[in-house]
Amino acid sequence: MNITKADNLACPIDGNRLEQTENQYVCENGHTFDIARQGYVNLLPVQHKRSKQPGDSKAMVLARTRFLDTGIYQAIAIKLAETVSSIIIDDDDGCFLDAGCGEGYYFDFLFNSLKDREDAGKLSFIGLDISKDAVLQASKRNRQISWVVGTNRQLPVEDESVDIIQCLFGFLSVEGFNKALKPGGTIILVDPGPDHLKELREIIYPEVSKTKQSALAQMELADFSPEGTERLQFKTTVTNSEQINHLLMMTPHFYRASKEGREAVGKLDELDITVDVIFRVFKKI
């Protein structure tokens, strides 16, 4: 594969195409966005923020980085790469967008699984997250990916310029994704299954119910046809207290758990967990 930098970024203020200079992106109306020394660009203007520091905190990002780098969730990354590979048409050019890329583990894994394919097509990769801390961490993984601070509600890309959008455990914006995708483009959604991390939840909550799928993930998306659903489920063991705490910290459960629940997790030296995730593929009609 011929890997190229993304050339379809758009101004988040007026939607015009952004052109890259040495250290900035500029649109025809003169809006400029500096490229950070780490290589990412912030395309999240103040008017698109709903809080001062939206998205995952630095502590959550670092916990997720340390946990994912152990390889405990590698099977999810492998399944994602297999799903994308089955969609790609040989020799076609393509743009992939990870909407809610977090600290970049899954997108970097996908990039490395595709870069050595012998297809003649050109591929570009855009990793986007609303958390500046997450994008900063992601930019340390891979400088060939275009890392962007932005929002899924108003993706800062040109209309109908993206071939595949993946959204792992993230916020699904049907309108935003529809606008960014080319006709015939694909959305890959990865959501927690009903038994995901049930053992952890049994420790931190007085009562545990099965994880509910978001209404958006279950509904038939407007202007999209469902192409398939697969479930990935396996059991594994987290073998030290540090990684158990990283696992809790990187999930929303950390903020929902009681003080007693967090303390109970903090005393564990080993934890058996169920990993249960649902892959759903939709194609734009």
Ligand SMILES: C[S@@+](CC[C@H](N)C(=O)[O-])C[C@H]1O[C@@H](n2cnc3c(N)ncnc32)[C@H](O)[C@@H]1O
The other form holds:
Amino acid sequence: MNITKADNLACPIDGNRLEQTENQYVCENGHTFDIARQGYVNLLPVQHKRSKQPGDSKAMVLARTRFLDTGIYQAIAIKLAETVSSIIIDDDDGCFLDAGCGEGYYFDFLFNSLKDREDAGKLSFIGLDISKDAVLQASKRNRQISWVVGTNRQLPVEDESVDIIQCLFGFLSVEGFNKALKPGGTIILVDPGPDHLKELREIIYPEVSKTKQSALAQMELADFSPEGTERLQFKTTVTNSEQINHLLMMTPHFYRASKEGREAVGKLDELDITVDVIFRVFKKI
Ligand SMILES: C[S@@+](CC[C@H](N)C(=O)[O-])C[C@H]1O[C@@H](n2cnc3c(N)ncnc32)[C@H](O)[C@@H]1O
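Alternate state requested, the form predicted in complex with the ligand (shown: the form predicted alone):
Okay, now the whole complex, with that chain kicking things off.
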């Protein structure tokens, strides 16, 4: 594969194509966006923010990095890479976008699994998240990916310029994804299945409900055809209290749990967990 830098980033203010200079992106109306020392660009203007520091906090980002770097979730990354590999057609050029990439673990893994393919196509990678702390952390993983602070609601890319959007445990914006995706393009949604981390939830909550599945209904209402669903399930053990704490912090349960629930998790030295993840592939009609 030939890896190229993304050339389809668009101005978040007027939608015009952005040209890259040495240390900035510029649109034809003169809006400029500095490239940070770490290599990422912030394309989230204040008017697109709903809070001062949107998205995951620095503490959540670091907890996620520490947990994911243990490799406990590597099977999810492998499954994602297999899914993408089966979609790419040899020698095609393509732009991948990870919408809500977090601290970049999955996108970096995907990049590394594709980069040595022998096909002649040109690939570009855009990792985007609304959290500046997440994007900053992601940019330390891989300098060849274009890391962007932005929102899934209004993806700062040219209309119909992306081939594959992946969204893992993230914020689905059917409208935003539809606008960015080429006709015939693919969306891969990866969401928790009904039993995901049920052991952790049993400790935190007095009553455990099955994780709700809402993304599917939203996608079917829009112009997407479902191309397949696969479920990845496995059991594993988190073997120390630090990792258990990192796992809790990287999930929404950290904020939803009561003080007692968090304390109960804090006392554990070992936790058996069920990982239950659903992969759904949709094609834009
Ligand atoms: C549960 S984390 C998942 C991160 C990553 N996909 C992973 O699986 O490791 C959800 C991510 O979505 C980001 N996020 C939340 N709202 C967003 C939005 N409107 N646009 C883009 N990212 C968003 C958060 O900052 C966070 O990094």
